[in-house]
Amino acid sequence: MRINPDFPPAAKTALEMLHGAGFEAYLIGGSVRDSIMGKPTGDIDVTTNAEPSAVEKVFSSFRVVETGIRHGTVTVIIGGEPVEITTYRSDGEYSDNRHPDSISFSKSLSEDVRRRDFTMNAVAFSYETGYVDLTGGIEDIRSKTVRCIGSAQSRFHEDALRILRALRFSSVLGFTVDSDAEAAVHACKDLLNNISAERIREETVKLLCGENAAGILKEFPDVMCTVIPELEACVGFEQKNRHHIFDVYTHTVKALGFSRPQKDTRLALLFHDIGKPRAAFFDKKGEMHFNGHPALSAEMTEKIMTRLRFDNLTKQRVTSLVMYHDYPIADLSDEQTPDRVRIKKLMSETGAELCRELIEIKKCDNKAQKPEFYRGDEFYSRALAAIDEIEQNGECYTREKLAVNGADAEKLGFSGKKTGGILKLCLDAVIEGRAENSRKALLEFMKNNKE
């Protein structure tokens, strides 16, 4: 098999130094898998029969970080690249479904490989031996199969995060989860309740950003509802509304599948209708409506993302995208033409960058409805073009761009909340073309609207 020349120089240095000191050493994990797939290699993981104290001695001239010394792992910084070096080991019981209660160092690569998660991540490589495949990982990589090493249920009971990792690899790499692992994913899903929120968040985001994310969400709704219980009400909830042909969950999955794999966009699409089952009601003609569902969905989104410990910026952006995803950008009299006034008002609420993301979300949301209601790609292209024109022309859509400010309002007798209120009125008047954005015109406008 051809040696991939794209392993970073730090990888070769690490192996050479360990071999030179008389130890076995192999690259293993994602970088080896990626090399077999012909992809650029990423994080460098090395497995060796050298124990941590010996590894630290071998690399005494380098910066060494004891990142996981209790489990036999140290990180060596070589040429600015982190190289994670772990001693061969076997693991004891996993009473918390995440970490082994004890570990034992081993002298055998085969014993070390048996404790790992998936065959595709258990292929080893050294420049002396080439690829060493003890679990059939190379064939599984070639056939694009996610297969556990040994019993899938045993692997998931050892570390329940592997359940999400299996789905994430399937989503990102386009691999199929084999039947044994698929059955175990469904059977063991409740073990995910033992995993920290941070770990759940990281794997879920990676899964959502995979090219095959929609396929995974469609196939494993029970797992997604274990991770995000609020989704359960959406599964099978039929939308008895003329605009829809799918239940809320299927509509969500289809909308997400139409989007580009960007974190905030995909999170917003996952959550955009999560409040619909709670907001649903029937009118006198028997048609279902969801008035107020964007605000309810945004409220639920904020709680979910807080629980999963998202950073504040991501939480703020995604919640805003959910809040405004249903904001109209066309006039009811001409639903096929983007309305610049409405778009400017949306920009005033969200800013230009987030408004562009909203156009993407609105497009995907619309595309996942009944086909005859899709406005077409050109409609959304024109909406994006309008945002660009508004920015390029320097048109006013924020208070900062107004020709008057708070100090001007205070001189006219406004104070407290009324100051913000009159400036909001000024902005609306400028956006709607009812007032010119000049100091003279807006001062007169404020005088005429003191009440």
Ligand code: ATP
Second form
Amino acid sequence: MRINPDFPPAAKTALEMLHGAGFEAYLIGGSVRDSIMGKPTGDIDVTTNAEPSAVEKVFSSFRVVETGIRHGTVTVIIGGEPVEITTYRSDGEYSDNRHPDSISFSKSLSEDVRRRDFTMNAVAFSYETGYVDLTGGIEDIRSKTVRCIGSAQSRFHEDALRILRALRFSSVLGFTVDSDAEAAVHACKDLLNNISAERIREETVKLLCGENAAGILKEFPDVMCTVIPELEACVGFEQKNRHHIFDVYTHTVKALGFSRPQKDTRLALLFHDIGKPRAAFFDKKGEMHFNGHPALSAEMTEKIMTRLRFDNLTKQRVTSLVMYHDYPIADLSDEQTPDRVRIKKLMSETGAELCRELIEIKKCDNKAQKPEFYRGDEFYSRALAAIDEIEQNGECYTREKLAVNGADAEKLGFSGKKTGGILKLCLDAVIEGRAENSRKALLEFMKNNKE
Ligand code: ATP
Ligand code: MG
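Form predicted on its own done; form predicted in complex with the ligand now:
Shown next: the complete complex, the earlier chain at its head.
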């Protein structure tokens, strides 16, 4: 192991200044863990015996933000980098499964380490001491194990968010949750109901964007259903339809696992079929169908994301992706060729950027159905190429790109809702190649479609 790993200069400065003022100070948490794994380090967390007021004094010439002063945390901005500096702490009783009833600052690193969640997050580092590992964290990082410090059950009872953090770290780092923690995750999952929506959301998004997200979702459906109870109906819901071989939850997890680790994409895939169990019905031949499931799934997505207090932009994007995930982009007569007209119509609903995202979603969705129905990567590359081409050619797919506008329609006697209606007809006609996108042709078209 490298003894002097590459931490950002801000980390070194923070430690030197605290040491210079006579305090103990160590890097701890994610950046130390990442350095042991040989990965570039992210956010810098420092732990110290200096109390917050002393920290503020040491860094009086820097910008200091009192991020969590009650918990002993201040953020110092060093060369543009935020460094979180937290006073050694030991936590009192936790009676609400969320917060310690009281905290007290403590004198020793060893006490501070014991209040932390996992061994991999409790290795300290300073340039004088090298790594200080009081809980066996280095060995657990080497063997890729998520292990609680002390009894997993008690640690999850103290702060139930740790249940989700265990799964998040396992997903992101590809670590295995050790058997004690695994059993406690299942046993304690209902305590997650005591945790705020914001904290749940943050960890869930990180979990979903991990390289092993699909593995975690497969292994811990019970936890996912605690966080998102609407998923419950999907687990084990068999799709008696010739396109499918998996139940709705398994299909969902597989589709998500095929996708790139991007927040909106992963959320949309998690939710894309969530309305299927409610939409399901049998035809006369005994085959199951799910008509209307995208709209139902979109409605449920909106509710779930509101409950988890997602920002409006993310909510809108993900809901649209769910809404249009099943929109056909090939003609029934030639399912192997992406259809430019359909793609343009989809672009008119979603815009080009979201449409590209949808192609990725459709690909992963399709790949997770019965294998013989997979259209192949090539089909989806061609669909993406079609979007690029439509954009580059400046082809018309939105009302703004039409050669006529509302004022033109009104001059011809359209008003109110009918104005929007005739412009939509113009757009459809242009997209479908029934009318040329020129003023002359479209004025003529509007005159001929007055009814
Ligand atoms: P990331 O790479 O996401 O920043 P991290 O390990 O640094 O990972 P943070 O959420 O930034 O995670 O927390 C910093 C450190 O604080 C953790 O490594 C851990 O030691 C401690 N910690 C954070 N949240 C908890 C918690 N809920 N319970 C116990 N310790 C925690
Ligand atoms: Mg961190």
